[in-house]
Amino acid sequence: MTSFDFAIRTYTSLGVDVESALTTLARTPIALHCWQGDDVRGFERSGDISGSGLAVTGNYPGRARDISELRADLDAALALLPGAHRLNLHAIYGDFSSGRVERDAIGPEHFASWISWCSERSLGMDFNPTCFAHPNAASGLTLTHPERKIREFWIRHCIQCRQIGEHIGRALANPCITNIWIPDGMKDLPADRLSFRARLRDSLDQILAAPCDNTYNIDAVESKLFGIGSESYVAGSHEFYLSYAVQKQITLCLDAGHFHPTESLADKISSALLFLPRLLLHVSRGIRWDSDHVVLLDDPTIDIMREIVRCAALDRVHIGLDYFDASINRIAAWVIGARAARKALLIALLEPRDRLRTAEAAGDYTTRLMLHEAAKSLPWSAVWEEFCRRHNMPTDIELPEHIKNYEAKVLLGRK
């Protein structure tokens, strides 16, 4: 008997259909974030990310320097990742080979080559306005800026991005999620929080009022508790965006690194799903003040995936990664994080949910707790290895060799 045969027998005795779990695991897409590959630099060369609440640490060799290198690195990562995937692209990653374009003038033509690239690989694509690393964001304020002309610049940029998202979704016959995040906040105590948030609401209203076919473009808004340079106050807080998303019935983005370290993102999912059409998750790993460490197979990540599965909401919750680490091999960072997220999803799919719910419904919380503990040592790893085998992917133990080979042949040649 193989370890996988033993796993099937064990899970079957608990009422879990392993083959059904593997099918769902394979078809559930996880979005890879392009900015891990080049340390959030992009291709327009208009500015750095300092002052935006973001920071990338480390100088590991091999950063992608242009669009062809970034695509090669994404291909290298995808070659090691079983299951369905999407690409998550920021506006600064357009194809600007014909010359720099101001952000409020970008259009679908600047992303046509990305659409072709995704189409060739059967990938969906998501999109993000880039409201940082620009002279008009030098103050750390964009959609909340007191000056109307600066706000209008960023409003135009976000409107253009929604139209690009619609074009992407239509071209790929796969809806594109266009997610708005802004860094706007204060390093020290503000005197008038209400005015900033009133301007944010007005700016968002103008952005969403622009015509856009929501068959192909899905609007999302993303909150944050604090950032570097905005430690005391962020205009786009969780309370603001939750309220706004419910009012507008748009998608709410929950980033695992954007809350207090002791908060549970998983606990927010069921509540939000009762009032919103869908959720976007940016799976990350916060450590102290930094929200963007490489995702690992840890309890918070498993809890997130369990909650999605328990809510039967895989068709309403979109899973994406969001972190950036330049202290390690960047392809490895993608692969470690994406595999960890998918393993967490597998563990969730293999949970003996019916038994847990039966015990809970009967008020048998003793059995419920024992089942929770027993589930931790079930043979999910044998199922994961089988999943990798079926997709002709290396096992986790074999990954370092593949990563190091690509590093030696490609990354170390970049200066």
The other form holds:
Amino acid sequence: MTSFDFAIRTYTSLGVDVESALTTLARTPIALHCWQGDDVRGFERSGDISGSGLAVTGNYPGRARDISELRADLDAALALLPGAHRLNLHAIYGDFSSGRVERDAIGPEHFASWISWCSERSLGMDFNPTCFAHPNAASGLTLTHPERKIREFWIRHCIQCRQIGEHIGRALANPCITNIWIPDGMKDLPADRLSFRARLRDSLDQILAAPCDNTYNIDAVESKLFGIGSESYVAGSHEFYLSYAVQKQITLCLDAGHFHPTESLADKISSALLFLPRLLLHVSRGIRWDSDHVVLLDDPTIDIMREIVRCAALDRVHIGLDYFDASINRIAAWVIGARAARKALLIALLEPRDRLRTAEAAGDYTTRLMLHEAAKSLPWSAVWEEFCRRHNMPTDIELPEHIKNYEAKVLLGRK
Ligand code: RNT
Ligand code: ZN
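Next, report the structure of the form predicted together with L-rhamnitol (RNT); the form predicted alone has already been given.
What follows is the entire complex, opening with the chain shown before.
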């Protein structure tokens, strides 16, 4: 008997259908964030993210320097990733080969080559305005800026991005989520928290008032607790965006690195789903003051996936990755994180849900706790290996040689 046969026998005895878990696992898309490939630089000239509250550390060789290198690297990562994927692009990653364009003048034409690239690979696409790394964001303020001219610049940028999102969604016949995150905040104690938030609400109202077909473009907003240089105050806090998203019935983006370290993103999912049409998740791993370490198969990540599955909400919760690490091979960073997220989803899909619920419904919390504990050591890894095998992908143990080959052949040649 193979270890997979053995696993099937164990799961069947617990009332878990392994084949149906494998089907769902393969179909559930995970969005790869383009910005892991080049340290959030993008294809405009500057590439300077200081003042954004974000920081990329490390100088591992092989950063993608242009659009073709980034695409080659994404292909190298996708070649090691079983299951469905999407590509999550930031506005600064447009194809600007025909000349520099201001952020408030970008249009679908700058993303046409990405759309074909994704279409050829059956990838859906998601999109983000880039409200940082720009002279108009030098103060760390964008949509909340006290100067109307600057706010209007970023409002125009976000409106253009929604247009691009709509175009992408229509072209791929697959809706595009356009997610607004802004860095706006204060290093030290603000004297007037309210006015910045009032301006943020007003700017967002103007952005959302621009006509856009929401069958193709899905609007999302992303909160944050603090950033580097915005330790005391972030205008777009969780309370702000949760309220705003509920009021407008748009998508809320929850980033796993954007809460207090002991706060559980997983616990927010069921509440948010009762009041919102959809959620977007930025799966990440916060460590101390950094919100963007490579995702691993850890308890917080497994808990997130369990909650999505328990809420039967895989069609309303969009899973994307968001982190950046320049201290290790960047393709490995994508692959480790995407595979960890999918393994966490597999563990969630294989949970002996009926048994747990039966115990809970009977008030038998003793059995529920024993089952929770037993579920941790069920043979999910044999199912994961089978999944990799069926999709002609290496197992986790075989990954390093593939990563090292590409590094030697391609990355080390980039000086
Ligand atoms: C920043 C947010 C945001 C960014 C990307 C680059 O803290 O998480 O999602 O990581 O937009
Ligand atoms: Zn994020």
